[in-house]
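In the block that follows, a single chain appears as structure tokens, in the form predicted on its own.
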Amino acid sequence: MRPVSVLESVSERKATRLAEFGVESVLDLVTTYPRRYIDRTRQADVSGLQVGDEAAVLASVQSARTRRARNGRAVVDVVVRDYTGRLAVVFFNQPWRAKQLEAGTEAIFFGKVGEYRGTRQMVNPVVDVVAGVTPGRRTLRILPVYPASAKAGLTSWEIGACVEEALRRAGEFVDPLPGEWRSSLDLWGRTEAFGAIHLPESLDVVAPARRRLVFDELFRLQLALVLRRRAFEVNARALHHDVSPREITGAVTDTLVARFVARLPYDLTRAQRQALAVIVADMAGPFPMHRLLQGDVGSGKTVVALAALLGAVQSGHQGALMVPTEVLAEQHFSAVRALLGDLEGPGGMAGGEVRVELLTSRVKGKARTAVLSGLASGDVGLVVGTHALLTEEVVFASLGAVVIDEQHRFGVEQRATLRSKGTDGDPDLLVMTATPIPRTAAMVIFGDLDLMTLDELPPGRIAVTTVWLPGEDHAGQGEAWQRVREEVEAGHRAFVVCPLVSDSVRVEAKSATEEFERLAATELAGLRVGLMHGQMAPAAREEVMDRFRSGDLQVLVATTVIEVGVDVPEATVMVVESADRFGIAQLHQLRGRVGRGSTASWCYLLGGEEGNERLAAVAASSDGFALAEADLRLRGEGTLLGARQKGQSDLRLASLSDPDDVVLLAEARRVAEAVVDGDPQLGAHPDLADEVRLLLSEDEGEYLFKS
């Protein structure tokens, strides 16, 4: 890809600024799209603004001054003017605006028009500085407004000038989409689309131009995914697993899987039985399993995953459960051993018992040597570990099944590395997530994995009541601490979650250590309060957890070390400090630590300002799948294809929250499958092959096109 420095309008200094903005190549530049347009034939004049209008005004700054509000926060008062009149613009808690908007600066102000003391004003509008706009661009009827960066020192118009030169010098774009598909889908040509989206002669051309470029983004992704899936199928070396749905129903009773299901202290839910039936069929089938298991917090994914791993063990192979952190690995290790009970023993593969071991970076010396030796010999049937499982020193006798928890923490290469350790064939792969974050939800929609859902909670579960208490005023949070006292007096337990272990100057969030000391002396004085965080030694954490489970500790102040895997049925209330510092998925996971029994439970979210959409969403719903959609809408898709992406987001225009784009996604999948099925290595479509390679690492590109 050609660097932006080849453009005459890009000096060395501007190239550095563009790089800070994430634009290094000409391709990056032309795929930096306008975020909106100003129609100069309909442009709002200051004199015509009405209170309640949402408008964009092109005006010059007359004055800007900074003052302090009563609460001490900075307020910047700006007066702007166009040829028809004046408008007041006010910025709260944005002191840097005074320097950005010096007198004489020309900018576009986009926001809602209000009124204060009889004067029309905008409060905290979006600002695009257009200083230095050239006479030529002023004559455009439609002005594209680019996402300028004050931090990088770039204005919308500087970006636009660079884009315009790039388009002029590029001339005709290569269009790799076959003409018959363009015709059948009613898509514009690529050159026409790029020209219209950046330099539209009217707003009517923007939608069809965007539609073509959205299709291109989705189509490239679909091609990569379909190629990856086809290569996987062609190169797959399936292992034979001797498992049957009859072991789940109880018709067979003497196998390891059947004995595991039978010894559970509860019946499997309908959803768990259906999921296991699909998994067993996959494991006994001719192709390796490649599946994502979605389930809400508390839906029983661990039981399903462990049954799958035991299916591999009873078939003469080994199972591996990989999780992203050492703390989570230790918790899963304890949970697996508890679920196995008397099924755990010294036996290796295909025995009546299974030896389970833990492998993280904390396992050292003779203990580590023993685990590695056991994996190589086959004496260890099941291993729970972190990224440590990916190292070269880990060799399996016969890896038959891999389960990856919290799938969004691992990239494609990491999954492939673990699967490649199957010496006798490709192990079955099951990845799990409790609340699909946007990246995971999008990967499912894009068809990277076969989807399976646990949509049912075990019987007896009562929904957790979630209460959001905005603001930082301790007096306004009294309801939460009163609830903690009431639940403790009733013999139950409580969690208090803080985002940090110790105070940070950079992040204004509660410190678990200092909050523990404050609460023990104030709101929770007289209660038995404990502290747990990830920097404690494992033995110390386990001791604290044991005391909490037994009731010796009534309240546990902790960091997110308790996010996953902690199961204390007596815990009925959780208070999350500085809740606005957490994402939707993390808050939902944390909330899942209470309400695990049959007693009414509460989760209090403290902090954040009124109008915080993330906190409002969590407070309004306990449905993890609905929250995933809200997260997708609020945060966007993220980088869908993982770390091998070359510094650019996969989706610049397309949005999975847009129904029209979702329709295009289905069309893109259909075209991708038709193209790949007819030309598996894209030999007859070299331009398409080149575009797909832009999305992939060198190693994966070679793998796909040689397969």
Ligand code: ADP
Second form
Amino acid sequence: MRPVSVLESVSERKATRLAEFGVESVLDLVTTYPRRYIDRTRQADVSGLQVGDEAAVLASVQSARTRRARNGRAVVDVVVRDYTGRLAVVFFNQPWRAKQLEAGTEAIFFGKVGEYRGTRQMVNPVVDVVAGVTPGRRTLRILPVYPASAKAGLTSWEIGACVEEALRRAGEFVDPLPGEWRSSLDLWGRTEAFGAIHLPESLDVVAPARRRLVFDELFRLQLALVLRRRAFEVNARALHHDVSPREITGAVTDTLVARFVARLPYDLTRAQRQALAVIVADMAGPFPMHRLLQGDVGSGKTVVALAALLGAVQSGHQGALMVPTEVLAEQHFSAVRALLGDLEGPGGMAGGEVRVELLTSRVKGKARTAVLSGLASGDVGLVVGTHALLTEEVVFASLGAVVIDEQHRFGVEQRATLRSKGTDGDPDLLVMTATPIPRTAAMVIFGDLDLMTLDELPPGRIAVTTVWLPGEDHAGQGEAWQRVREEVEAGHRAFVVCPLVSDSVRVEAKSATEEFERLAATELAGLRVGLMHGQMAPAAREEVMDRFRSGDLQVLVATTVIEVGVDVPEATVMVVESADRFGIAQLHQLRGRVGRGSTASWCYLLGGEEGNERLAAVAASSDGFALAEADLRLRGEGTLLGARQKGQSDLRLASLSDPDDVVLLAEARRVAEAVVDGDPQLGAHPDLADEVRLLLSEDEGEYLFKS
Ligand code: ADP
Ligand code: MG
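Since the structure above is the form predicted on its own, I would like to see how the form predicted together with this ligand looks, so please show that one next.
Let's see the whole complex now, leading with the same chain.
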């Protein structure tokens, strides 16, 4: 790829700054899109600003002064002016503005015009300093405003000038989209689109230009996903598992799966039965299963997963359940053993029993050797573990099925590694998410998997009443602690979730310990309170859990180690401290720890400011799918997609919460499938193949395009 340094407007110094900004190639540069435009013919004069207007004004700084607010934070008061008048601009908590906006600096201030003591002012506007202006750009009627970076020392103007040169020198862009699709989808040409989005003649052309470029982003990605999917099917060496839906309905009774289903203390829900029927059909079928199972917190994914793994075991293969953390692995391990009951046995498949083992980095020495040799010999039928399962020392006699819980924390490469451990064929793969994600995001993140949903909760659940008590003062939170006492008195139990303090388990443990001591001496004085955090040894944690389960402890103060897996039906209250530090999905997951029995339950969210939309959303809804949509709307897809697989970060323009883009996503999928159907290796579409390669790791690129 051509580096930005080939451009005349990019000096060495500027290249370094652009790199800090994540822009290294010319392609990176032309796909750095304006975040907004200023129509110079309609640009506001300072004198014409009305209170309530959202406006952009080009003005020069007359003065900038820093003062301290009463809370100690810096306030920078700036006065700006153009030839028509003066305007006050105030920055809270941005002390560096004083330096950026020295007297004489010209900049564009974009924000809402407010009023303070009768004077018009803008508070915390977006600022684009107009330094280093290329004279030519000032003649543009419509000014693109780029996401300038004050930290990297780059102004919107500098970026714009580089982009302009890049476009001029690039000339015609290759347009890899087959012409017939372009016209049937009514999409602009790519060259036109790049030109119009960066240097629009009028604001009317921005939308169609954007539409084309959004399509490109989504299409590339879907193409990669469809290719990945097809490659599995083409190169697959499927294992035919000996399992049928009749084992779930009870028509067959003597297999491991049938016995497992029969000995469950409850009936499977309709959704669970349907999901299992599909999974079992996949497993018995000619292609390896490649499926995503979504379901709300508490919908009962674990039994579905376990039944699938047992389907592999009864067919003479092994099953592996991979989870992202050690705590989770330990919890799943005990859950699995409890569910298996007397189906668990010492080794092999003798007598129709299955040996289950745990493998994490905490399993060491002799115990580890025993697990490893059991996996290699086939004695161990089921293994629950973490990333430890991916290491080279782990060899399976015959891995037949893999379930990955909370896959979004695992990458595609890791999935592939685990799959490659199948010696007799490609193991079946079932991926599950901890909390639901919107369908659109699933199409992007898991687009190479078949999607399936558990859309039903087991019967008898009573919705958890969620109460949000904003503010930090303890007085306003009395209701929560009162409820804890009442419930404990009634023989129930309570969770208290400590604030999320840092990424360090050690610091978090310390803070949880302090909070535990404080609560035991104040709000929860007189109750039997226990503590659990991630720094405790598994045995110690297990002991605390046992005491909590048995009722010996009435309240459990814990860090987010209780987020997943903990299942105590008697727990009827949860208090989440500093709830504003948690994301929607995490709060929903936490809340899923109560309301598992058949009595009324409560979840108290403490803290956060009035108007916090995330907390309001969690308090208002207990539907994980609805909350996932709200999360997407509030935070955008960035966080959802997270630090995951290569390629998905390439959604620069497309927004999964924009209904028009969602329509394009479906179109992109359709076109990608049609193109790959007609040309599985993209041999006739070399330009498309090149674009897809950009999204893939080298290895995968080679794999997908090998004939
Ligand atoms: P999740 O989908 O969040 O992983 P789990 O698999 O942990 O949910 O199940 C949540 C709880 O529901 C567990 O206590 C489990 O035993 C119970 N459960 C699962 N399936 C059913 C069912 N069909 N009927 C009643 N309870 C069920
Ligand atoms: Mg689960």
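Only a predicted model underlies this, so the values are computations on that prediction, with no experimental measurement involved. Positions refer to the first chain, counted from 1. Here, rigid core means the biggest group of C-alpha atoms that superpose within 1.5 Å across both forms.
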Practice prompt. State yes or no: after fitting on the rigid core, is the Cα displacement of residue 265 between the two forms at least 2 Å?
Written response: no
Worksheet item: Can a Cα shift of no less than 2 Å be assigned to residue 544 between the two forms, given superposition on the rigid core?
Response: no
Discussion item. Is the shift of residue 325 between the two forms large enough to count as movement, that is, does its C-alpha move by 2 Å or more after the core is superposed?
Written reply: no
Practice prompt. Enter the rigid core superposed C-alpha shift of residue 24 between the two forms, rounded to one decimal in Å.
Written response: 2.6
Worksheet item: If you line up the core, how far does the Cα of residue 76 move between the two forms, in Å?
Response: 4.0
